[in-house]
2 protein chains.
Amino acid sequence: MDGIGDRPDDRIEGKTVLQYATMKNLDGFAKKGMNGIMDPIAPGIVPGSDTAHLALLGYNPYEVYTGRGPFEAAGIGIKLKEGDVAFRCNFAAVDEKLVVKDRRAGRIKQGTNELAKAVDGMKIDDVEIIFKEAVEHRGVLVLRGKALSSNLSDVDPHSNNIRIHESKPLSVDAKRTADILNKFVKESYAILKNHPVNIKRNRNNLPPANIILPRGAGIFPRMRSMDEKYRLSSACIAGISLVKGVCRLAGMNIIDVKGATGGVDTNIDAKIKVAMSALNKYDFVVVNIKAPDLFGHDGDVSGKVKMAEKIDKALEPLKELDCLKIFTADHSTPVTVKNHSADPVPITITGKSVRVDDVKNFDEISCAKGALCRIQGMGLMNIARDLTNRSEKFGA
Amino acid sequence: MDGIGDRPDDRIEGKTVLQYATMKNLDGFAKKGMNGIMDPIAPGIVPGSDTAHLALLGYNPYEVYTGRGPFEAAGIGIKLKEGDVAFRCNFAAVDEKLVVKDRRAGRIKQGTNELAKAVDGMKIDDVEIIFKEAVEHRGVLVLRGKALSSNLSDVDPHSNNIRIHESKPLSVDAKRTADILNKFVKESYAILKNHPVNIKRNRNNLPPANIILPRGAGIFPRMRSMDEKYRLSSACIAGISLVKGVCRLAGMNIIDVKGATGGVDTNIDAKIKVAMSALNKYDFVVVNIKAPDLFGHDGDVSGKVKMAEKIDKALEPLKELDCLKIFTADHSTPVTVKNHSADPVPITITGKSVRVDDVKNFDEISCAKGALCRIQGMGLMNIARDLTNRSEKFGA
């Protein structure tokens, strides 16, 4: 339940969303389960959705997360290799002096596929260029070659009416990669400025998508798959590409569910149904429901309460499901903060092997009194393996 | 509240000092706050006041604390440079065979300033000697030069009627530093034995302060300031120089408060008043009240109870202060132990953003049931930053 952890809010009697919402099923799981609170990464560290999911899957984000690029790339289905350097990109409109006129190219919706194809596949100094469009004006650039570095500053100036930035190497070994990146950006302008898609846009008085602005460089590290780490066949059900990307990099199978939009209209019932049947095939299935986080970012307390209650209803079929079940969040997104916070998240684990405590409600305060006390996200998969008797003994 | 954590004591109905004392304000903060227990360093590790304060400020004492010397030096106002090796010292009385007759030189109170000046500023093998007197027979020695090591045994034999020790290098790279230190000690005897202060002491039948005995070598590490680490302007209000020293090394501003003695007679009201007005200038103010620790060391249970109640009264003005407030201790000093212990300390955090739990009393047992569960000291500043919405997200 993405971002469902919260802080007290005066609009709901000084309670948190989970304390205020009426949640028959989650409270029921808490009653039958073992409860606690969890720091997704570490106390006081504010997680992103990507770093949090990495940690919950047992990866140390400080080791494997060098930037958002590779996770975006994986999210849109690019198969990365160790050493690839990936960037988030925008199609943007620049003038002939490379001053940015619209860094989202009018939020272009059509034709980015053709524009992407026009730059994809080229080579610069023996480095292979992979470029793929994403939603609207977004795309992902991957540099594939030897001895590349992600220690680079952004080309995207992050606002309009400024000239595009030259990417600067932030360490000596990054100089060559910065040169290649800067060449790519100039090349993208040369190729895109007269592309038929842009000629048509100019004719229609729309800002052209005549350059590609990379940011958020990250190098794809060696990441052992979930199967290698835990000997678990595993699958992910998520609406948003960032979470799919993390799970794909972890070697998990991505199951697409009809109606799982990653938005507030997402079909939670469908996700639960698919997850339950996926358990016939996989040892471990993770389901991400993004919507609570969106209400948190919007500061919409009543929307978040209703969403918590909607999720709770959708969990009804899980009452009959006989397996180890873990209910938690990747981070808190307090409606009073409108952003992620480091506040620990509640966690409830149910199943035959768990120590049942006397916690009666699934919320941040009640769960803190449970038998799990306060744990860290990176230990969660080990706990789950142990509770399903899959772990090997360390020592004799 | 230095050393306020405790263990049960039969003299107060088997309760801890905090359980037994009547504390209207601290209990009030606990009721309105988020509570827990905290291991200042780690479970089972007995903190010093210096290492505990380092940890609570977010520094790993295992990285930055190599010995007490640098912290004593900073405490008496010596500005250290990275690589300086500092020692705690005593002025002592030795005979001509360098056998220690009184390792505190009769707890000499006057003239140490002149004696210190007589040895301060000399050079031994290109190494600069900085020496400054502290309270009574105490002083601090700093060696400043290239490639020094703190991996040395003490010169101070730690009891009378024993010859002074030669400092021995405890690793190969410390040999030169040991030689310089031993030369300094002999030189101090040569200079001080006929110093006018000692001629006068001999005449008055007082033990001469005719040698300097170093101990507790420590090398001053690179330490990022609080401002660098957390982007917080910060100040420290403390009676004792050890705590001031830690805060000074952390780049904090030291505010001296009239009547803040570091003793049992300290003016707590004045400290609280100054702290509250300091918050107009600084983002973060830490106040240390040493007295509970002193009663702990003395095993004076009723004294410690009364001091807890006195502190509680002095905290009254904080009820009206609108900011994030943290009430805790640097370590436990149980009256039954008469020394520091590793028992976790209670912690209460109040402020708009905190998750209020149902803890009603500020003590070691009640707080353990709160929404913070059990945390470690090194995470505390990150938690405080997050609760005041100052943290940056790690990831997306």
Given for the second form:
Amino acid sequence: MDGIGDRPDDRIEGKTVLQYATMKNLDGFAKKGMNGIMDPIAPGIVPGSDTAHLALLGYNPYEVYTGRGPFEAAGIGIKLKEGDVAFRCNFAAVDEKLVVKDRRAGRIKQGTNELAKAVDGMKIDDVEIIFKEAVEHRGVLVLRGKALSSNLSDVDPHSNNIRIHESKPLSVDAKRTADILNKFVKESYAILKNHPVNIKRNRNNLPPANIILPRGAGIFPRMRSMDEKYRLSSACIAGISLVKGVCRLAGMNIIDVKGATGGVDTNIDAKIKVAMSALNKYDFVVVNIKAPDLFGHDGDVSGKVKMAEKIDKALEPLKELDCLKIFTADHSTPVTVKNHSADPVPITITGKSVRVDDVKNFDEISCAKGALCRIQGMGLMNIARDLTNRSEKFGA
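In place of the form predicted together with another copy of the chain, output the structure of the form predicted on its own.
No partner chains or extra molecules come along with it, only the chain itself.
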């Protein structure tokens, strides 16, 4: 449950979202399971969604993480080559002085395919530009050419009402790549500002998606597959390209679900149904539900409460599922912060042979009193393997 963790909020009686929401099913799983709290990476470290998912799958993000871009690229099916540099991007709205007015272009949902085609395929100084749209306002940029570097600063200022940044080389060998990236961004504005999609959006008083803002430069990471690491056949169900990309590069099969949008309108019931069916074929299935994180970033406490309750209701069929079940988050996204935080997330593990503790509710405070205590994300797969009798003894 992406970003479900939270902090106390005076608007909901000084409780967290999970404490305030009616969570009948998750509370039921907590009562029948082993509970704790989890630092996705380590105490005090604010996780990104990419580094957190790597850790939860048992990969050391400090060793395999090269930047967010490659995971986004893999998530939408772009096959990277050695030497490619990939970026996660936003379609954004800027004014004529290139001051960002809306980093997400009103969370644009339509027309991004046409906008992406308008900038895809250009060449800048013999470097090929590959650009594809992702979910809503997101996109992926790949630079393909010789002697490129990912050691660059972001163009995306990460806030509104700030002029776009100029990418800076963070090492001597990155100067050419930074120059190419800055040229691409300026060219994207020149092409998109008068694109028919944006003319229509302006007419309808919607923020135009008139520039592309890259961030998270990275090169193709080297990762052992889940099958190699754990001898597990595995699959992923997610709506957003980032999570799909992490799982794809981990050698997991990606199962597309109709209605899995990665947005607040995602079909959670369909995800759960498909996941249950997938366990007839796979040993291990990951389901990501992005929506709580979106409400956290927007500071919408009422929306996050309602989404938590919607998720809880959709989990009803899992009560009849005979397997090890783990309920947790990749990070906290407190509505009072409107961003990720290092607050540990609740975790419940339930299934045969799991020690049942005295916890009665699924929330950050209740779970902290459970038998699982406080763990780190990189240990989760080992715990799951042990509880399913898949671990091997270390030593004689």
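For the two forms, the rigid core is made up of the largest set of C-alpha atoms that agree within 1.5 Å on superposition. Numbering follows the first chain given and starts at 1. Owing to the predicted nature of the structure, the values given are computational and were not obtained by experimental measurement. Only residues modelled in both forms are compared.
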Going by which superposition fits each C-alpha better, are residue 225 and residue 39 assigned to one rigid part between these two forms? yes
For the two-rigid-part motion between these two forms, write down the angle in ° by which the smaller part turns against the larger. 30
Taking the rigid core as fixed, quantify in angstrom how much the C-alpha of residue 79 shifts between these two forms. 3.1
Rigid core aligned, which consecutive-residue runs (three or more long, every Cα at least 2 Å shifted) show up between these two forms? 78 to 217, 219 to 222
